[in-house]
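Starting off, we have a lone chain in the form predicted on its own, written out as structure tokens.
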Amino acid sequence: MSNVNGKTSVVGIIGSPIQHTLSPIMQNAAFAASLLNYVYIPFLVRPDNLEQAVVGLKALGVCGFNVTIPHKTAIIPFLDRLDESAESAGAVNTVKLCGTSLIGYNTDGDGLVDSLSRDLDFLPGAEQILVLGAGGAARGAIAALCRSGAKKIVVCNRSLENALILMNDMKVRYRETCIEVIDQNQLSCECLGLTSLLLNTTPLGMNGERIEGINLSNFPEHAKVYDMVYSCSTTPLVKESSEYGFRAVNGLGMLVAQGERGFEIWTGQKPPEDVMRKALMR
């Protein structure tokens, strides 16, 4: 930060809340290791100020920014163009300013698939994947899982209406994947018993909350658990899953993988290998 000057390129992240974000730690470490004159800054942007914030960031000429809860879908009308990754997901987590145009990307989904492979040795295929949540994070995850070969995805959400909208949107684009919806209150033992991967895309667990209605004793022995929450080293879901003997990880690996992709979008080059992960671990 002491080297910031008139030639420094600014990137950042917008969201509400934003105090928990770890992105500045890993991105600024990667910029420093790459000897790039960039700085990454968190911006608290409340929902009623989103449009003004996007207009302001564009006017200021920032290089780009990440988008987190609750803006991943709400920001779309304020962008000039969507990359295929964002269009297919119906959600944006990365924005780049190209000339006078703001272009939206979604690196969350591909980052998740990268992390599933690295951290859980899980490759999407014929196995059933149970996804908790139907928001922007779920959209990015499901789109990437479909592109990567997932054949059966069950979406479980408190609001059945939102889950049905998501399912219908995805079925139009990904006809080779069977996507079903189930109400969280009607989650059956049979459904859990057929699940090979449980994926939490909700923010539950960020503040130590336990996800209700999921009986881990009904999962098969080979099941794996991925919690996209990364604000604490061991979320309640990861802790409980590990106690049952399941391989389980939080979203740290996904955070790193999507961050690496964002870094490349903004700078045109790959970050030094493992710098972001090591910065977060420190």
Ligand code: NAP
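Alt. form predicted together with the named molecule, vs. the form predicted on its own above:
A lone chain is what you will see next.
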């Protein structure tokens, strides 16, 4: 920040609340390590001010910005164009100003796929993926998994209706992937026994809650577990899965990877390896 001058490019994040965001730490560390004259700033934007804030950021000529709760879907009408990643997820977490156009992207899903590869050596393919949850994070994740070659995805959610809506939206777009919905009470040994990746996209675990109704002993030995929750390093799901001998990680790697993709969208270059993760760990 001490080097901010007349040529500094501005990026930031809009959300409400915003005080908890870790993105400025990651992004400013990566800009500094790359010797790029950029600065990343958090902006508290309340829902009533969203349109004005977007118009204002455009008028100020920022390079782009991240979008977080509660604006990921609400921002769509105020953008000029959506990338496939945002259109398929129905949500935007990254915006780039190109000339006079604001383009919306969603780097959460592709960030998950990056992290699955990096942190769990899991590449989407023929193996069955069981997704818990059907909210915004699940949408981005499932769309990215389909684009990356996943052949079989089973969705299990508290509200069956929301899972069915998500399934139908994805089936229209991604015909190569078999997507099924299963009721919470019908998670059979057979379904779990065929699962190679368990993906938690619900907030369960953020406050130490266990995920009920999943008997980890029914998963095959080679199964891997990814918990999108990153508020604590060992979530209850990660802890229990590790005790069963499964490779399991929390969502920190996804947070880093979505940020790395945002950095590349804004600057046109890849961030230096591992700088964002190390900044977060510190």
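Just so you know, these numbers come straight off a predicted model, no measurement behind them. Numbering follows the first chain given and starts at 1. Only the largest set of C-alpha atoms that superpose within 1.5 Å between the two forms is called the rigid core.
**Student:** Treating the chain as two rigid parts, how far in degrees does the smaller one rotate relative to the larger between the two forms?
**Tutor:** From C-alpha superpositions, the smaller part turns by 18 degrees.
**Student:** On a rigid core superposition, how far has the CA of V55 moved between the two forms, in Å, if you could check?
**Tutor:** In the core superposition between the two forms, the C-alpha of V55 moves 5.1 Å.
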